[in-house]
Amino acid sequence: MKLNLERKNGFNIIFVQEERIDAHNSGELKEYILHLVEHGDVNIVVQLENVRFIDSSGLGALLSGYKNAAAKSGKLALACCKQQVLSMFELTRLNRVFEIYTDLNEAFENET
């Protein structure tokens, strides 16, 4: 899975280089949130511009990253969701569970 990262604003932004989070990559993800996490960098935001397609797994992912965040007094926002990966987590009520903005700008603003 093709991930960069950028701090800014105390924050770190994960920007999803890839089209899809499914089975075959969430764990990427998933490790590389708790790797962050581990080495107390404890505030995220994961950017999903890219990204048109997620599934439970992918969900599965962020949701442990969120609570692992959370665990050590941290957070994980979600931003710049497009349509069709927004409703999934409209579908499965993952919207009340992570801040998720339209634009970086917005999750800076929001978050510091």
Contents of the next structure:
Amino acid sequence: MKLNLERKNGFNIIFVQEERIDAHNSGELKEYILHLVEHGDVNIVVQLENVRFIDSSGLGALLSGYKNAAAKSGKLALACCKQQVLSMFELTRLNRVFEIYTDLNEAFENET
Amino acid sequence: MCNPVLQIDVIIPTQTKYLDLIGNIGEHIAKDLDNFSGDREALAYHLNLVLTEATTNAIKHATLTTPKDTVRVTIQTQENALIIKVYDHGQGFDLETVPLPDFDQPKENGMGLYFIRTLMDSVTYTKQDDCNVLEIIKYL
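Since the one above is the form predicted alone, can you give the form predicted together with its partner chain too?
Full assembly next; the chain just shown is listed first.
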């Protein structure tokens, strides 16, 4: 899975450079986030602008990251979700768990 | 039973790298359906998702028992319905005992069948001679 990491305003921004998150690559995303959290990088924004498809395993990977970050007093938020991807969070009520921001600026304004 | 307008029959190795292929077939079918007046983009996503989830389940069941197994997926469009069948050779399970996700205390897994049941109109899982068949129907 192609992921880029940038650090800005005390946040680790993961840019997911894939159109699709499914059971083939969600394990890598989960491990990547876990690795960050275990190294103390517990404030994370996942930027999903390029993602046009996410399945239940992708949602599960993000939820795992959220729980791991929260367990270390951190936070995992989401930004730039396409409408169809957002609808998956709504269908599973996970939009009540995650902070989901329109763009990264909105994420920084609210999280820092 | 209506005559099928389109019949697709795909057999893949039990490897998750083929999920993209199976999901994309669903998207293409949704975009090419004649006489569909609903939200075509939403249907395309939903078919991609349902095919992805059902195939993932079949791969998981198969790899637990026979790793070199295959998964067969058939998709048939009729005038008023779309019928998906996913065949696995695993031990099978009782669809009726699969619980709804706990929305107040969400877990990392267990959402796949919820998506299939919520987005489609009929879902059954039955044992046949040498395999199990997940049959999913979406009325158009």
